[in-house]
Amino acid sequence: MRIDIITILPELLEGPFSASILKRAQEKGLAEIHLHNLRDYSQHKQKSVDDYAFGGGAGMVMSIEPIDNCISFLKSQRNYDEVIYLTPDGETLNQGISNQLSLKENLILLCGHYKGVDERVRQHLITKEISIGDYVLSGGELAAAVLTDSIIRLIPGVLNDETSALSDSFQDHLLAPPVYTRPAEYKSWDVPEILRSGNLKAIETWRHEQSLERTKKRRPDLYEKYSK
């Protein structure tokens, strides 16, 4: 898989990308990661990327310029199967998502900044909007960051345990069991005797009531959707 990211802050993007599991999954040649700097798409002589907004108002417009600039030059090196925009009114980010994305073999995410995109960027040149929550951060990177890792940890081979994904919170509406690790005594609290029984067969029982209770307690939006 490959994911092409536009933004004009290269920078925020580099540390997340340049360790731990995403590290890994581009070494083993699973997954590339590159960023684009808007501003190398720019015609102005500044570099400038965003412009006043018609009508007036407070804040700053992203240019529609070189955004197709950058957006045009990718699609001519190969095909695209989503032009992503991060943006807080698009869909919400949920597991679901994630996994089709993990299917795809070449993406583009734009990060948004300012008051954001000019329009006419959403209406011709993005096939998606995703947001990763009901808030505003200070631009597109944190978020374009967060939809990568979602997708690239679950493409085959990335994870040392493949079936670590499989289980993860969500992948079937249901939240993870609790998990214990050693000590199996610490301070008086135990891990479940059932637990520590060798009994495969009640032990994976014992996790999925773990989950109908927990996801029930805590999230009763998804309890519903997984008792469908």
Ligand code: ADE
Second form
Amino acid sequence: MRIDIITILPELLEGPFSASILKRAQEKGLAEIHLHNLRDYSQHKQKSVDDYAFGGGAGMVMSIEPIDNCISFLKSQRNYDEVIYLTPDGETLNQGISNQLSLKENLILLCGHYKGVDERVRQHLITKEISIGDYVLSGGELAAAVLTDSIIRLIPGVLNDETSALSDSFQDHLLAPPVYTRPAEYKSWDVPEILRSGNLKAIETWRHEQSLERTKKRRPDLYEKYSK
Ligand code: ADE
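Output the form predicted in complex with adenine (ADE) next; the form predicted alone has already been displayed.
What follows is the whole complex; the chain from before opens it.
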């Protein structure tokens, strides 16, 4: 899979992609992440990428021209499955969306700033709009990093133990059960006996019960989906 990210702050995204799982996914050749500085596609002398809003009002708007130039250049190189705009008024990200996107070949992510992008970008160039939650970030970069991470970890071979992505919280509308590691006894806070019993069937049943209980208590909305 290849992800092209269009941003005015590429340096903000270099960190998250150069460590741990995302770094390894790229080294193994399972994922390619390319950062594109939007200013490189501006025709202006000052490399500006924004302008005043028609009709007035506070805040600048990202111009269509550099964005169109960058997207057109990328599209001239290969076909893209989706051109995604990260925005607080997009569809709220969930595991199902990440699962679907992890099956794609090529994605473009556009990070917004200021008061957003010229509406014509959304009308004519964007195929999907995603929010990572009901709060406003300073720009789309951190949202793009979250989305990229959630997609790439699902690509087969990226995680060492492939089953661990399948047993993540949300994969089956249930939260994951609690986990423990050594020491079994610490300050009299003991690991549940059943996990030390070696009885795999009983452990599986216990984990499922814990998942159900946790989901019912913490996320009744998810529990309702699960039990339907
Ligand atoms: N840009 C600013 N806030 C955002 C959010 N919550 N999700 C996606 N992109 C954003």
